[in-house]
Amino acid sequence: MRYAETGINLEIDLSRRNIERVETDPRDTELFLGGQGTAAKIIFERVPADCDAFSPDNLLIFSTGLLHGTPVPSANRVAVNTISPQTNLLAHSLMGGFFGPEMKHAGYDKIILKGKAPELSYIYINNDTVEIRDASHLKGMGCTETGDVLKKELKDDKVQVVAIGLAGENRVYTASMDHGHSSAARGPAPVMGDKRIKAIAVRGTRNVNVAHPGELFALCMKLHKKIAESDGCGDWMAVDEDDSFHHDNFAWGNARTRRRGFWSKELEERWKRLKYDHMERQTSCYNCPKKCRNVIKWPGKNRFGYKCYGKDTYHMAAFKELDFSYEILGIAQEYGLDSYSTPQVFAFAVELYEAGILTDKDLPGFPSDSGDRFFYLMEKVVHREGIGDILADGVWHAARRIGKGAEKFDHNTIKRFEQLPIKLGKLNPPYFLMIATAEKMAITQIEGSFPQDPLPTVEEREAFIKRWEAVPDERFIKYFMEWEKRNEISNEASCAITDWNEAMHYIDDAIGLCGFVSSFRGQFGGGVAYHMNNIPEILTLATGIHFDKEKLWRCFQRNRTLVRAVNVKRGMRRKDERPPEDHWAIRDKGFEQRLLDDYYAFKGWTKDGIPSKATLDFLNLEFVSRNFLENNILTGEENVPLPVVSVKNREAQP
């Protein structure tokens, strides 16, 4: 019997309308865990290096986490992977809510889509019933609207639906897919639109077996209580009205203008009233005691939900206030637009217009008010009309198609993807590594275990580490205690800290844990629910496979290296590993390159960022090393040390 997972992937060839239930290899569970780990393996083995994102041969994979459907609280994040049309690299996205656990209860670990449907369609899954159905009546509908219509059509309020809006249908690169106000962006939605799949509706009633149910349930009850009571779990921005951090420190407009001192207590009180006067409820994801999503009904607009920084992006890009975000979010979410990258695209277009690069010929009837301009641009982009057809491909591509100096306004993309609008002073070495070498296209999917800044006094640091239960190895305490200035930290520490940050995210992405109770919240000290010291026991009880901390760390190294290998196979090299030129005001290019050298060596990669044959074979990725040798990506003679293991076994803390 398979524990924690179903052992079955649902493979759907949309071109041939062929549906297969494929049994998976249980050895892959022990090696890659699940989620993004096994998805990356499938993409490496089955998607050719020269495959275009909009080719029928590209795969779109929805992966449950290994712990979905088990009693483990807050295990609900679906990994959605494909080749991104925007970056031509592996697209990685996460989506909360109930969709992943419902997939598991229907009997499937993954839904793998290949080919293209001849007409707009949706997929209906109810345990063993799997059908490709006509979706012509859903064409042009919003994401939430599509879900509501399908629930009525299927006469089942419990069916879980993920859908794209008009932006996804029209293959807008910054499109997202939505499931009950949980969204997956950064590449998968335009591929879903290209495959002509409007929605996937899933209903499942099967049990998910675990190896040691009594012990696991007892442990999970304690975790559930801890998550509920801890201020170190969940999205604090759902309830904390002080948002000075983003507004005073993040950049406004096209990621250029910092407005120091913008925040005030009067503003906070006014925005708090706006929020609670229009908030219908706060909602949770599957089996989670936290309510991180605020659901807002703005007069005359669609209902929408947001969490974290997502409520700020539109009004900060347009130099407006919270009421503007409330005006636009309901429409943007129904269209299926990513609220992190899309506002930057709009602000980029406004800058080009004000610089005379775009003119009234490009933007006929362009309004004078910045908010009205955003509504204007949104309609152009989602319909791919006029200049909107160019802007729909994101800032990097649009800048190069527009020309006439537009390239210099593209100052906040990495590997062709828009980043969070942060502009800082002195370089933070671990953050340089995380931003430069990221495979996930957003720092929030990399950072989170180690604090962003040192604490000023020894007493404060000592108080911090007393609650810092997530620390996997004592060396991180030493790094933290000796850290005096943000930009002054050893390369050894920078590499190890980056490695730990990555480890927690890659593990979460494989087993389905929400970063707000795990990988993202450890940087704030005590109270985090999941960490390297307790996840091995949870996995052992759930799967019946013995895990200890070192074995779990090896799973992370394997998955991280495999994702890197997918992108190396597609042509990514050291030359691509660079943050925006103005991300930090003070730069030392020589130091940055030495730091990159040390990081590559730490990982067991070549000077060009390619995992060596010795590293690949050490991590049981021989199928990758064979491919790299056959395609002359490696010679097999690279003299590279094996990757460093950044943990030593340490007893789990109570």
The other form holds:
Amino acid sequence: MRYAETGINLEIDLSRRNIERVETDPRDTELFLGGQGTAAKIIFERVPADCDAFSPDNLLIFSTGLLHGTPVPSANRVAVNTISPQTNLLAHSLMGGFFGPEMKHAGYDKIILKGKAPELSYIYINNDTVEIRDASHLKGMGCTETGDVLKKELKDDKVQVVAIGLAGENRVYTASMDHGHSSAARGPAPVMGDKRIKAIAVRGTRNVNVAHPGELFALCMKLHKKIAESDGCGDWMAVDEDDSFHHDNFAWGNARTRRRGFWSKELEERWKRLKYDHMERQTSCYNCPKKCRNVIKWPGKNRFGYKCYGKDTYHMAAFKELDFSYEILGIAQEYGLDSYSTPQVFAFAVELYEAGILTDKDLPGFPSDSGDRFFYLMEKVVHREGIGDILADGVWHAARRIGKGAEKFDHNTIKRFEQLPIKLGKLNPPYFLMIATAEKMAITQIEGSFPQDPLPTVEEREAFIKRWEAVPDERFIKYFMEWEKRNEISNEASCAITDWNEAMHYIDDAIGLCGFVSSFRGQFGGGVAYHMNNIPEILTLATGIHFDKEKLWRCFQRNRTLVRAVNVKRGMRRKDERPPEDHWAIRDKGFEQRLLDDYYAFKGWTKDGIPSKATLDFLNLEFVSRNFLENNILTGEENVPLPVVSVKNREAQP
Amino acid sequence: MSTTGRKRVIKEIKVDIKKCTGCRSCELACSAFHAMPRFSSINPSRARIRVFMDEVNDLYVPLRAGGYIQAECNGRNLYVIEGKEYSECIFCPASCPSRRYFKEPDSGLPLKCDMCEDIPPLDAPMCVQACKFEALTYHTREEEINEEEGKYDEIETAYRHLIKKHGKSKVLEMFNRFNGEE
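Rather than the form predicted on its own that you just supplied, could I have the structure of the form predicted in complex with its partner chain?
Zooming out: every chain and molecule, the one shown earlier first.
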């Protein structure tokens, strides 16, 4: 019997209209856990290196996390993986809500789509019933509207729907797919549109079993209480109205202008009223005792939900205030647009217009108000109309197609993907590594366990480490205690810190935990629910497979290396690992390159960022090393040390 | 009205629908508690509580399984509360032929909330313990038993017992004989 997982993947070939249930290998669970880990393995093995994102051979995989459907609180984030048309690399995409647990109750760990449907279709899954159905009546419909219509048609409010809007249908690269008020961005939505799948509706009524039910349930009741009560869990932006951090420190417009001192008490009061006058409720994802999504009803517009920094992106890109975000978010949500990358595309277009690179010929009747301009651009982009057809491919591609110097305005992408608009003075070395070697494309998907900044006094540091139950090894305490200035930290520490930050995300994305109770929250001190010191026990109780800290760390190293291998197979190399030129004002290229050397060595990768044969074999990735030798990506002669393992099993934790 | 002086405990779960966040932890906990053996499986479809959810219209209503009814209603009320429309069915706890709620997914047998009665008793039903937003709160209150009600309760129980043991006709015969004697 398989515990915590179903052991079944649902494989749907849309071109041949063939549906199969495929039993999976339990050894893969022990090695890759599940979620994005096992998805990366499938993509490495089955998607050819030269396969275009819009080829029928590209796969679109929806993965439950290993802990979905178990009593483990806040385990609900679905990983959606494919080859992204924007980056031509593995798309890393996650969404919360209810979809993953419902998939598992329907009896599936993954839904794997290949091929293309001849006409716009939706997939209906109700336990053993799996059908590809006509979706012509849903064409052009909004994301949450589609979910609503399908729930009514299927006469069940517990059907969980993920849908694309017009942006996804038109293969806009910055599209997202939405499931209620949760969304999955960064690549998969245009692929779903290309496969002509408007939506997937899932209903499941089967049991999920775990190996040690009584013990796990008792532990989960404690965790549930801890998450509810701890200020170390959840999205503090849902409750803290002081948002000076983003507004005073992040760059506005096309990642261009910092507005120090923008935030004021008067503004805070005014925005607080704006929020609470229009907020109907804060909602939760499945089995999570936090309520991070703010549901807003703005007059004359659809209800929408947002969380975290998602409320700032539009108005900061347009130099407006919060009411502008509220005005546009409901519409953007129905169109299915990612609220992180899309506003940057619009701000980029506005800059090009002001610089005379785009003219009235490209933008006929372009309004003068920056907010009106955003609405104008949104219509052009989601319909891929005129210049919108070019802008819909994101900043990097658009800059090169427009030419005439537009490339200079593409100053905030890495690996062709829009980054958070942060422009700083001095370099923070671990952040250089996290941004340069990013394969999850967004810094929030990489940072999170080690603090962003040092604390000024030894006393404060000591108080911090007292509550630091998440710390996996004493070396991190040493690094933190010795850390005085942000830009002064040893390369060894920078590599280990980056490694730990990555570890938590790679584990979360495989087992389905939310970063707000795990990988993203440890950096702010104690009280985070999940960490390297308790996840092994939880996994053991749920799956019946023994996990300890070293074994779990090895799973992280394996999944991290496998994701890198997918991208290396597709041609990604050291040359691609370049943060935006103006990300920091003061740069030392020599230092940066030495740091990158050290990081690659730490990981057991070559100087070109390729995992060596010895590293791959050490991580049980022989299928990767074979492939790399056959395709002359590696010779097998590379002399690279094995990856550093930062943790040790111990009886008692500090 | 005369009373017996005897009291009974009424158990209540108070539902504050404004506080519900739609996390469905109550469904999960209920299904685990009622699994056989206890906690051995998770399945919200087998829970005796369900959260009616409509994100588009911002409706979140936790609903407790009340029991089986043989036929659906002839008509339905539509409630308008603060401008939002709620079908009467959203508030109805019945395991009813018109819908799939509160039935075992495999057998179709009805599900009914038992307030998690257990030995020793729980502090509160599992759904309430799982709700961290106070959308569900547990209250008990004592209610005096009305004398008449109490008397008939006892007589009714006695008659039921006799009928079960001896059959309706014998009990009726005896009743008539007693009636004739007096």
